[in-house]
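Only one chain is given next, in structure tokens, and it is the form predicted alone.
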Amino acid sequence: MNSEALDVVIIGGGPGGLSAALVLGRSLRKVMVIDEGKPRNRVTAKAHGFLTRDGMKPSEIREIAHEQMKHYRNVQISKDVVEIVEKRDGLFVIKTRNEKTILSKKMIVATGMKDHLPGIPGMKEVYGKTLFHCPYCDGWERKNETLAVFGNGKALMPFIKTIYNWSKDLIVFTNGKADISEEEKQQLMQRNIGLIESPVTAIESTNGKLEKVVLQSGDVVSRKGGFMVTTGERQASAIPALLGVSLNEKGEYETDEHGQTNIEGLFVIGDAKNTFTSLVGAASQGYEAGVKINNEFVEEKWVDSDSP
């Protein structure tokens, strides 16, 4: 075990642990990142909306954050798994897969959600190529083609209403009884917008590349992509609830508006807190998380220069 705390362990090494690593490491502090490796927009093969890398690989962005932070030898990066976390005495005891110790003053979570697609065959061949979950993400790709929207409940009206401004010829599947008024069903109506409540039993697609949707009644449904109101996203850390940190009816971890728990010293950010973030999202967020903990730390040590 490591007897000297750092200053701050962020666990998750993705856009917004990077980069309050990067404010954090450029402030002076000794910090630590432990990333598993294995993000969740790994699937996607391309990258948007985050300027001055719109385009690029996801994993192309990460390997240029990895050589930049390089430079500030007070920052190190740990391919590792945090498996416990407890608090004691005012730190983080951190202990980790590969069996390392590491106590630390403060601790940002940064670890986003897992997603867990319907169990329907084909969906995970087209995930991330040709069926996505963030329009501003992947809706230039696929603006004005014939697309199918999945999904349903109370999320479903405002989601089909936003892709609807990529393309006009949508067909909305809900794998079941739609779950929206009969007022709603007249406004895709007069939009030319197809509702389908036939469970869907498969895609099909070929390299990736959406073709059909498949349906119980035995239909078939041509499309060339789409998108899905929910990927049946969770959280992918359940550190920060074994600390005592709630849960909202969303399923994102309770924070105030710069990310700081009820938990004193202990920050969740990203895609853990918003559910959805964005590459450019969750890097600004590290970024105030980042600014805020340095803030703390700098208060707290003019207080103790007070000190007779």
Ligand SMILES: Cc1cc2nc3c(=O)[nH]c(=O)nc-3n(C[C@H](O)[C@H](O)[C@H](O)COP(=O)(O)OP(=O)(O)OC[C@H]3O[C@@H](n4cnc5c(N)ncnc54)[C@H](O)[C@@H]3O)c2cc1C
Second form
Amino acid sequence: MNSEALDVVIIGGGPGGLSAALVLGRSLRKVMVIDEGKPRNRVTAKAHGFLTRDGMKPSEIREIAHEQMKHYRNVQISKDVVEIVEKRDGLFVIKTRNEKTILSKKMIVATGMKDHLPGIPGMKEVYGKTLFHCPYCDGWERKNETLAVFGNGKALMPFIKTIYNWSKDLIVFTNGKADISEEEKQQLMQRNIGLIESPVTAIESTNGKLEKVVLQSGDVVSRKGGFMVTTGERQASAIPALLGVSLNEKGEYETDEHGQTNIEGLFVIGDAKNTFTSLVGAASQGYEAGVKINNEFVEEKWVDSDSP
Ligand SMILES: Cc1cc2nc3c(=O)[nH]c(=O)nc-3n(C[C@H](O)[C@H](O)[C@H](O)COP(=O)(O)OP(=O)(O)OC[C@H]3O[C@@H](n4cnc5c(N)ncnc54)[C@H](O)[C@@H]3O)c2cc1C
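Structure of the form predicted together with the named molecule (previous: the form predicted alone):
Below, the chain from earlier opens the complete complex, with every other chain and molecule after it.
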């Protein structure tokens, strides 16, 4: 193995990547985190559901992680973007936008997902402020409010049932013909849940506060917040795919339960592996992959030091 190579390069410095860096740093490994610094949740003011971090700004959580990581001199954090990775002679050759080339024995990709919202005027302005995707992240703050539910298709009914846990005052906007059965429509009616199939032409808001849903029919419906079935999420990075890792039907990279891909030494964790892992879920996967990788190094070194 090349002595100049780092033990592990981690692409992406969200909760997944930083948690892996912490475990590997504490395991005496030489680690570099390369992070563009554009996490998916940066549109939101407060993160919820992460024990001891409930209600904090996502950027604040990241700052604390960076501060604590300074203690481990064997961990570097570099603000940069990885553009190309090749595997040559058993090493990952990583090239960045700032024209750096880094060699690494193993690599973790924790690059997350990027949201691609439908092109409804006004939707971007409320996303992450009063319109969300994850009720476990933001349902409590919206409890008992007049809510809009945006979405259609197979995932719609289970999603409505979940949102109904937080508010009974729901209007569902399918933005076209509702792809649900007559029986399901009856279930909505029995619970006074509105169903509007007319295309949505705009969302009106003030300072991120959703106020009105404007329809092609000319009607305008007042709502205070909402949830959407999908945010049009797609992988933030194609690097694993270019190295030969497949995507499943949800657009997630395929790995085993520890994040190990079909490419030796390459792990994928966090949202890139599970679409919407959550902060604590991504951190947990980072911890697990870090331990798995360190165990592999421990085994390799043990075999190398066998006396003849
Ligand atoms: C609006 C919104 C609100 C949310 N609220 C909550 C909440 O309250 N509680 C909760 O638990 N979860 C919440 N989530 C989900 C949570 O943010 C994600 O599940 C979590 O951040 C995933 O962590 P990750 O480490 O996989 O990826 P991310 O946090 O997305 O981090 C990925 C990092 O990789 C970087 N990156 C990407 N490509 C490259 C590259 N080529 N080179 C270098 N760096 C790169 C990105 O810039 C980013 O910094 C929310 C998500 C959204 C969208």
